[in-house]
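The chain that follows stands alone, in the form predicted alone, written as structure tokens.
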Amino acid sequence: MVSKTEETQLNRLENQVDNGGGGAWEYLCLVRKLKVRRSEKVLKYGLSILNDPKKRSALGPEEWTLYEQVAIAAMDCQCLDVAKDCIKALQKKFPESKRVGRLNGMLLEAKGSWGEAEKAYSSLLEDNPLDQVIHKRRVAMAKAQGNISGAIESLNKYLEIFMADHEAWRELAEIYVSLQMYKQAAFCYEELILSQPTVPLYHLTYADVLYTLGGLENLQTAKKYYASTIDLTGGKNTRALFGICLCTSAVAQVSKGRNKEDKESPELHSLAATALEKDYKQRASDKLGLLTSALRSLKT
């Protein structure tokens, strides 16, 4: 994730280059370092360097890094002829490179030649079954074609090999949520919480999924994870505070007529409601009446 300082630095450098103040190479390096996607700018300023023999030769070995960067930007911008020329230059320099082979596969994707791209990726995986980038390209390719079941299958196969890839677990969870496959999504979030227990977002989204699933046990667990989100964020997560109130109300409804052990004390609900009211007074006082009305409707 890009910090505010890094984003400010990038924007300042971009404005400098846009206004003719130089620094195109430094800008391209920073874009690459921060792993951000500013394809139109990269294409424009990258080509200005590559098309100038003096500037290009001054880069030394970094020339080939720029060819790769411009090729990817050109594919993003659907300038496929430019991408093809960049990849040709890289193939001439590195004829046996698997990395260049991946770029070829991406170019086939950009053209919509899905079958050929799949063949290219399969061939590369035969040589190196642990190539993470290619596995991820296959997931992206399935999603681009609207083949969600294929994307799920590819992600599950990928996670069998690379179990510690948090982004892949999160992507799979989000796909499951979009398909209303909440039990499968819950499993993904459990994996994320086990590997990164201090990330509030995972606690929050897991609680959301459990609340959606419903049932006494899921609601009680959801409430605990909303509480842990509040704890991890220093009491400043409005969504989690609302979650506490919603869970408490839902548990009360589900527990009607059950043993007293199943019923919960309204204390946590009261604390969450008080924190919400305080927050709304400070940040959205005009909505305070609406909040009070909503909380009153959640009878516990």
Partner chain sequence: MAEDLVLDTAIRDWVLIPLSVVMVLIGILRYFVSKLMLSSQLPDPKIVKEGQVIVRARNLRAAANFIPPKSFRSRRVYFSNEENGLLFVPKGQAQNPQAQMFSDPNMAMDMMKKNLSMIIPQTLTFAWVNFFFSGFVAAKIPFPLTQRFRSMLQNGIDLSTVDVSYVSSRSWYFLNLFGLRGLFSLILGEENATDDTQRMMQMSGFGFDPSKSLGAEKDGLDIVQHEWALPKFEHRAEAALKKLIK
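Could you switch over to the form predicted together with the partner chain, since the one displayed so far is the form predicted alone?
For this one, just the chain is written down, with no partner chains and no other molecules.
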């Protein structure tokens, strides 16, 4: 997760470089550190540095890291020739390297030759069966080919060994949600909450999944998790506010006739509605009418 300061720094550098103010190398280093996906810009500025022999020699040993970064960005933008050139340069310098082997595999993937890429990855895995990145690339390949169940299987096998990798859990959760396997997705989100309990995003998505599953208990739990998201974000998360309103009305519907169990937070619903109205008034006052009518229909 990228923090707020890092995000502002990244945007600032991006603006600076876009307007010709130099600082391309810092921008590229920051992109690499934060692992954000800005492939077009990386490609443009990386190539400008690499094609200028003076700037290239000024980098020293970092030149090869830049080659790798530009190669991956080129593959992302489908400039396969650029990628091939970069990989060739890297291969000349590091002939027996596993990292370059991995880049070769990625190039085959980008070209669409899945079988050869699979062969390349398997041979790399034989040498080093515990290479996390290659395992993940195979999952990505299965997903790109549309073989979602294969992707799930490989991802599960990966997680059996590397169960502390929260990025993998997140990927698995999103795949499950796309397949509407909500119970499994809920499990994955629980893992994410366990590993990083203070990230509001996971609470929010977990609440979404619980709300979608339905049933009184799940709805009440979902309401609690929407509340925790609100607490973690200081009430600014619109989706969570909506979630509270929807949950309360859904609970009321499901438990029609039974005595209401809302002793814990009777005011939460009205508070959330008020907060939403205030937010809409500030940011999208033309839609306020829609909001109030929607909320009113929920209350009934």
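Just so we're clear, the structure is a prediction, and the values are computed from it rather than from any experiment. Residue numbers count along the first chain shown, from 1.
Peer 1: Where the C-alphas switch from fitting one rigid part better to fitting the other, that's the hinge; pick which of 126, 95, 196, 147 sits there, comparing between these two forms.
Peer 2: Comparing the two forms, the hinge falls at 147.
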